[in-house]
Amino acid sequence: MSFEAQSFLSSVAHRLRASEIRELLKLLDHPEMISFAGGLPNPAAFPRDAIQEVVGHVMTSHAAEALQYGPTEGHHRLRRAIAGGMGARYGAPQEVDNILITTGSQQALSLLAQIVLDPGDSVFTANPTYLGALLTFNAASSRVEGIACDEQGLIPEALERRIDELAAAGARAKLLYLVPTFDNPTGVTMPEDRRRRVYEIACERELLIAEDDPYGLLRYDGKNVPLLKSIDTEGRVAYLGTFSKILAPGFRVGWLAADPLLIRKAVLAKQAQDLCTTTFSQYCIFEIIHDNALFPHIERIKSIYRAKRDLMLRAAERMLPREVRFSRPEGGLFLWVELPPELDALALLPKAMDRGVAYVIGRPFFTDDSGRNTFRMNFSYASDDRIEEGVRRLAEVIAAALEDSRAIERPDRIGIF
């Protein structure tokens, strides 16, 4: 008797699906192609210098202790170093034991969503929102409930408004998740009164918020706005952060800053895991903010991205269609780009990609299959040069398609008349 797989597998097994981005991604490795589909950081941005500097020291000092497994929670330095941090740089100060090290942000989603979430309990996302964390939600057996956003982001009363539907249908929700600061992949940052109504919300129904925010401190116009977590007085706010944007994404470390008791429970569900994380990164991750390299990067970074997002701007201003509807971010990595609505952004990608020019579809990113006349563009990655020959690319592929559209809807005139 032959081996079948297919008959072993659970049913969370059977619900995963391949991320659409993610397999796009494998279609990309071209050295022609202009690529505004990941959200990497460019590799110009990485402080190599600094880091090499710093694995030598790690090496040289604490090898012993950095080549070792380490505790669960992560190296203690480090924790203490983001519970300050956050007070200091975020208004949000945190106990030591308030913070877990975690195997980058999408792992502190994934234990957060593992020790709070039953088999079909509802999760509140923005719609759209970030396509890793409907993918962890899914796998999670949990029900996503899009809630419609506006120019300003998730809109509050559209929230209070599905508590009630499904209140009244004898359901609730635990979970909210959003990206409030740079949300990928709109790029919209919700403002400071919003903020305060959606905790408000939060309070008073009941929920739990995970606030995402891979991105806060890439800010390159515009005022700070306060994190949920500053003005968090419940505990209610569990905050995920990484030092993949804002130093590398190879050293894979990020942090949850939660409730003492959602700690403990993270810590024994990633034990189940992968037991810590791995140490070495964590070490010198901790150099670089104790030798107070890790700010001055960021400006350094941001410098770059501004640049190179006002290069995008100034292209999609310049060259895109009218009809086209694009965002205009304070910061983070993205902008998100509305297509006339008789235009479908899967049905031009391989137009895009004859051309040499690729994008991520909008699709995937919504809980109810909207959002087809939408894609995302990454500004951080492509050199200047390519950044406004692939904006040029696409104008063209896009001016192309609204032109035989319209020569559908208006066909030549037949017969007498």
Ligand SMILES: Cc1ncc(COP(=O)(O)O)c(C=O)c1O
Given for the second form:
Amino acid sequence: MSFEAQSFLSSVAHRLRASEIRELLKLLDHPEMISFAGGLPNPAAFPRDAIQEVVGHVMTSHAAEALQYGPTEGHHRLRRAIAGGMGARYGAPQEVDNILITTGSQQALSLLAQIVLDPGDSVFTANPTYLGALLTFNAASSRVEGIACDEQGLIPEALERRIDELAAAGARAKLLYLVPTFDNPTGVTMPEDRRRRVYEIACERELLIAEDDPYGLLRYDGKNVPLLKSIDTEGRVAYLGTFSKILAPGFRVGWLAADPLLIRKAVLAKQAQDLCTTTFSQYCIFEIIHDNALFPHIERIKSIYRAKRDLMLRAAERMLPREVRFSRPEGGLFLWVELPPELDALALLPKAMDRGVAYVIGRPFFTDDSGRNTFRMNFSYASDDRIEEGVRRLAEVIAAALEDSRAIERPDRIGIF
Ligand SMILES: Cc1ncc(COP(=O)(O)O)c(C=O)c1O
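And the form predicted in complex with this ligand, for comparison with the form predicted on its own?
Up next: the whole complex, starting with the chain shown before.
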């Protein structure tokens, strides 16, 4: 008998499917392709010299510890620096015991899901929301309840309505997952009054909030909005932070700032996953913070990304057909585009890629199969000169598709009759 790997798969493994986005991204390797698809920082924005210097320093001064296993909770001095930084930078001061260093914030979310959610438990998310969160909740066998959004993010009344509906059916959701600042995929930032209302609802209806915040420090203009974590007076908000977008994702260092019991349980769950986050990365990042080099670096990348966002917005305003709507984010890495409802972003993608430009379709970010006419454009990765060219090509593809769809609606225009 031959070996049949399929027959060994768990029910979770059966549910895991390659995302459409990841499959499409494989086609982006072509050097001529102008990619607005990924969510990647620009390699030119990595502080190579500073990193080279700290790597040298860590190797000469801390090699014995930095090359060793470390505590599951994380490098103590880094935890202390993060706890202090959350107070100084975010108005959300933490004790060291509230901080767990994780392998990227993706692991923080996965640990949180593991210690909070039983199979079949419901999780509220914005609709649309970050695809990686949907993958995590799918792997945790959770039921995802996508809540309607407007241009200010998740709509509190829609959340309350859904909580009532679930309660009437004898069900309860435990977790509300949000990317309230410069959302992925929409770029939207939830204003302060709405944050306060959402927090109130979470208190009244006994929800734990997961505030995922990879982009919060990448603000290019406008006023800072307080974190949910800084509004929180009860430890109800579990905050997910990361160095991926402000330093380099290759370090794979993020953190969870949460109630000490959640941290203790997450530590135990993490021991079963990877024992500890890469010690070497943690030492390097600590040294960068200790040298006061992190925030000047963030200012530098903000000026790079602000210019790229402006280039993309100006090109979109000038070139995209009038019927196309797009967000104007004050920070983060993404523009969100809404085509007229008769256009399908997936059907358009091969045509765009034939013209050498790529985006990520919006539909996989939705929890209910809607959003066929939406897509996400990343502005951080492409070089400045290619941003305008990419938008020009995209505008031509969309204009041609609009022309076609009108011709189908009004066949007389093409003289069939
Ligand atoms: C909203 C959101 N959360 C989490 C992550 C994962 O970040 P990390 O590299 O820290 O795992 C991303 C990455 O793009 C993201 O956009």
